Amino acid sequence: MVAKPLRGVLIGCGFFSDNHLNAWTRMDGVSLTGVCDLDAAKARSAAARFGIAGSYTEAAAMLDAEQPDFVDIATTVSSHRTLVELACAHAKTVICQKPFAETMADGTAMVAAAERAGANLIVHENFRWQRAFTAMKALVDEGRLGRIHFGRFSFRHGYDNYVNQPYLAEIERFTIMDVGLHLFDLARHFFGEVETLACTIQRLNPIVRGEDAFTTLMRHEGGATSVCDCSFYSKRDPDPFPQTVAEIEGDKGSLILHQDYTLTLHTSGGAQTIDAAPAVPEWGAAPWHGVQDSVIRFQAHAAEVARGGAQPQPSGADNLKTLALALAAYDAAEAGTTIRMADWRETPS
């Protein structure tokens, strides 16, 4: 007997939006039977574009009419926790974009929000379905570098974010909330818990408003340190983005990360070079490749997760962790302290 295919609606058809679109709609075994925004002509034309029935301008009239087995939230941060906390009363599982929240406060709300409903919440945190990260991951795991003490993320780049998305420049909170999400995941994916964190920022271009560059010390609970840095101003040739550069020692090896894709791994046996270039999706191009594949990984694990064939990576309650550690980052910044995240609490706004 063939699979019903599931049934999903997307809610947000900005910049990032045709990528979740191309993906969904190139998928075995999934429907997307609507698309929803606050500007009509931008639901209709995505509509029309994807070949997808039905165009919403209110979240709630469209999960009335079409009944979704899955929610796909790709909007901005502000609307979150109306939208997950609607969106899991109406589907079992709902899939929200990073940032997950702006406040533990509201984060905290949106996973009960989800517990109550019985609900898979889902933290579209695409970095760690990256293929040079899941092949990483890999390799961790295999115990090929054996007891981790080492780590650093690096996504340092000049590339004009402000073009398709200007309301960067206009956050007071930029990089950490941004791309910083993204590598506090990855720290915590490869190397666990964090007991220590100390963080600096830079507001480096003129026009932006918050902080373009910041980076971080962490300690994780099995010893070992990360580091995580990210700029928005750095002067490179080629330019790198919108690659993330990554080194990870162990006391039997190393594994470099380097920005062409390709990985080197260092073992007492010598060093062995392996190609972790993503594919070119037929709808993608060079250089944004890397994201797009890694949509396409992850979203096709949204629908094993709505399937029942596979827990969420990143629930949203583990999301919260990586969120606690955002949120701390700008503490630490502001204080010039290192924080302990055991004793770390959120400081009503």
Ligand SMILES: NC(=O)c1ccc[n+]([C@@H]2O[C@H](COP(=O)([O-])OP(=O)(O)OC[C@H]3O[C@@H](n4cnc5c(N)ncnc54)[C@H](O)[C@@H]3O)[C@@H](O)[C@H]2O)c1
Given for the second form:
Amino acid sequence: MVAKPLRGVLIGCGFFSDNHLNAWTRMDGVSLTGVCDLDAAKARSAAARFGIAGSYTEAAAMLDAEQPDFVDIATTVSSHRTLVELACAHAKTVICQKPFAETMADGTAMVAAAERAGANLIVHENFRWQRAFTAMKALVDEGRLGRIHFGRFSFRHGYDNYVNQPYLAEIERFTIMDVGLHLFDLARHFFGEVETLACTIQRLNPIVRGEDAFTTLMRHEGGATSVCDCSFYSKRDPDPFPQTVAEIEGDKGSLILHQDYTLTLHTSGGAQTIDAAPAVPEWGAAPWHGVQDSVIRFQAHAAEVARGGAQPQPSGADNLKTLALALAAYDAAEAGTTIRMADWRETPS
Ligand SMILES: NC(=O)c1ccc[n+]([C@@H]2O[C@H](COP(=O)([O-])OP(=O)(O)OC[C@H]3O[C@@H](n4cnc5c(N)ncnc54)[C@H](O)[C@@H]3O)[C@@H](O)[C@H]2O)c1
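What would the structure be for the form predicted together with the named molecule, rather than the form predicted alone?
Once more the chain from above appears, this time first in line as the rest of the complex follows.
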């Protein structure tokens, strides 16, 4: 017997949503029945381009009319709490883009709303779903590196992001809340919870309001040290955007992710090269394909969660710990101190 398709809707038809829409509308067993944007022209255009029947300007009206199995929220962060709380009252699975929240209070309220409603709340944290990182995680989990003692995740480029995402130049809390969250999610995914965190931030490009570079140093409960660093003002040729490079070391070996998506596994038996390049989707193009492929993989996982076949990776509750690291990173940078996460509390704004 063929299972009934999952019925989904998407809220927020801006720059990044084309990736969501391309992935959903090509996924077997999923039917997107409605899209919504405050800007009617954007909603209409998305519906027309992707063959979706319903186009709305009010999320509540769309949810009442469509009765979806899942809601995909692809708006910017200031709308997340209202939309997640609304969506949890209407659907059993709710997906929210990162940054999940700007404050722990908002994040905690969304997690509580999902728990009250018995809904799955998944954060669109697609970096851990990138092909290279799922390959690295499998090797680490197989024990190929032994006991892990060090890792670095690095995202440095000079690409002009401000053309597609002009809001990035305006926000006061920029790269930690934009890319830092992805890198901290990776650090927790690979090395576990964080005991202590130190951070420096830099504002390099005069056109931006917030920090466009940061470096964090974290000690994890299992004993590993990690470094996450990011810059949107690095001169490199070829420019690595939008790739993350990484290295992980354990007592039996090291694993290095290079800028060309190859992995080198160094063990006492020698060095082995592994091709971890993502496919370019039929609707995609380099250099975006690493991101596009990860959206396909993340959303396939979210559909599996909606069918009851998997636990959210990551859930809203899990992502609160990543958010705490991002907010604590600003506090650590401002105070010039190392923060013990068990003692850290959000400074009320
Ligand atoms: N995971 C990733 O790799 C990745 C990459 C880029 C962007 N993002 C995230 O995706 C989110 C969206 O980014 P973007 O660049 O597409 O932003 P955008 O500003 O281009 O689009 C957001 C859209 O949401 C709409 N919107 C806002 N509030 C709404 C509401 N209440 N109801 C209906 N529509 C509403 C806006 O009108 C706008 O069209 C951001 O949080 C960003 O950080 C994630």
